[in-house]
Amino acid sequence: MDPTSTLAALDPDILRGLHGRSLLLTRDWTTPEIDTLLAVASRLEAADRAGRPLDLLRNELGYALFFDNSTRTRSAWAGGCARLGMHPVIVDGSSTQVEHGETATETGAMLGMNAHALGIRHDLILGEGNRFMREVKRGIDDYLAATGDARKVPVVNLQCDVDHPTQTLADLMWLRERFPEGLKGRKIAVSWAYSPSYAKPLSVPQGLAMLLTRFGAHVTLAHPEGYRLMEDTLESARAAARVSGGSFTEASAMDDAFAGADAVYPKSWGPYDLMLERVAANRARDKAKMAEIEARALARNAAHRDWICDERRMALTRGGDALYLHCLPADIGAEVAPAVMERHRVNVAREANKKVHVIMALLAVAKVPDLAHRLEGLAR
């Protein structure tokens, strides 16, 4: 997709409607909402390789709280703020004195008297992360409130227990400029692949069901038995394929979600009895027996070591070389063949790389007025 054909999809009602939003699940964003976030970012994405400064929120705090590890996600949190003119901060959640007792109601007032705008990734325990978030964005909305602050401090998902959205938005913006007339009658699998490495979240398999199928995709969703999904989130992807067009199907063999593929998305998750145990462990603050929650969850994974994209696989798909995607890091030998991977090693870097630029338009729509106007300006 042109970048600088995308200037004519902004409505300007829509983007006076996000001037102040938060993202925490992009099934509260309406489809058309979807597609002007991404127009703003192919916009952003196209000034920033031309070179032009972006910096529309100069001298703003960009807080960003990570409760769990991560490489790239921080880094596009990091280089989206700098970007833009703000100053990035990312902390170590367990270093919070959410630790020691404060609600996150507390923690979203206490930060939304200092920061601009927060970013959040809270996604290993079921039932906590999104709601967390929630808490924080009440805190914050509470606080300005009170003290007739009339500030925008936007709320950003950077991963939770139910979705990724920062991710599916980056995978949505990559599949449109690989498939630029549209998602419309294409299969993607979304498929469980085998992992040594440790139980991960449901969110990305649920993002992505819940966002692709909006678009008329035909999405085969595939996991061997125990690996189920939230329902929640299966139940949004069938509506929304209902109402674009598409389909949303599930499959016990990943050979059948491949078979006639156009792009496939081979991404390890946690068996979801267990990681529900997680749940009780964690509030209990039992260390030990997270440490042997996970021990099992691997040892389940171990059972399906068969799970891998691989070349044989990559041959059942249309043309027998599907578009390979994944959020990084892939378990090279396990979840993906090093042939397959060095093969799109490229493009699934180009495919990370699209988060700078969502991160950049979630937090212009939600704080730059007159946004249409001063992207007019970017494109002189």
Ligand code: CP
Second form
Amino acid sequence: MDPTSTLAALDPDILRGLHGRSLLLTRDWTTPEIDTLLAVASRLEAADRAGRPLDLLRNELGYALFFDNSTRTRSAWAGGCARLGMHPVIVDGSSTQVEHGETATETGAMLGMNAHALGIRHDLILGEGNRFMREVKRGIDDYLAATGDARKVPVVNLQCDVDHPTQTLADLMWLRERFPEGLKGRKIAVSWAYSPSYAKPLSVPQGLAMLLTRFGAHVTLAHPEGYRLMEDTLESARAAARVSGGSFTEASAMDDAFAGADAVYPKSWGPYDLMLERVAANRARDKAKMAEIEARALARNAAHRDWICDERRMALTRGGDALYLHCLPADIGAEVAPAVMERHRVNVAREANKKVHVIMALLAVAKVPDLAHRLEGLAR
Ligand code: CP
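Switching forms now, from the form predicted on its own to the form predicted together with the named molecule, please provide the structure.
Starting with the chain above, the whole complex follows.
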């Protein structure tokens, strides 16, 4: 996509509306807001590749709390903050006083008084991650209002139980690069795949279903029995497809999702009922119970070893050559056959690399008041 044309598409009213905005779920943002965000991300990506300085937020603190492991998102947060001239600081959430019972609103107030933006990953416990982020944001906003502090301190969801917005927006940006005429009419398979490594969160398939249906794509979600997703996210996907002219269908066979697909996104997630069992065990801080639930989840996964993205299934896709996507890390030999992964190794790396520019765009739209003007300066 030509970055100059994306700059021309920036709407000053939409940019004004995004000033100070947090991103907690993509469905909280309108489609024009998402288009504007990605236009900013494309512009930042082009300027970054051209080696232009992008330090729009010099000397600000970009603090991030991770309650789960991360390679890509953590480094994208650090890379995005550093490119903008911010100081990134990333903390293991379990090392904070949240572990000792400090509430999310208290935590928000305490972090918000020092930080200029806050990223959070809290993805393992259904019903908790997104709620935690909203309470942290309330703590920050209440503190700023009570002290007459005019700073904008946006909260960026770096993966919760419901959505993984910086991932799905990076995926959308990558899909648009590969399908420059748009997603309208494209068939995209989002499928469960076998994993022996751990019971993965539900947020990536949920986020993809909610987001890609907004752009006219025909999204087919496939999974074995027992691996359903949160119903409200599926309802959002159905509603989005009705508005966009796309579609959202569910299938019980991976082959049905792959048949005729332009792009495939096969990845694992945990069995729904066991993900729910985790909630009480986590509240009780019962580590033995958590381990026992995890073992049962992996045993359940193992009954579906045939759910793999292999050459036979890729041959079912449009022209036998669909674009393979994965948020990474992929279980090679389980979720995806080694030869398929090898063929798409650079593709998935390029997909992953979009996240740094999505995060930069989120921080820039929320925090730089004269962003359109500043971006024009970057283009020269
Ligand atoms: N895809 C993704 O979010 O990767 P990490 O878990 O490594 O951040």
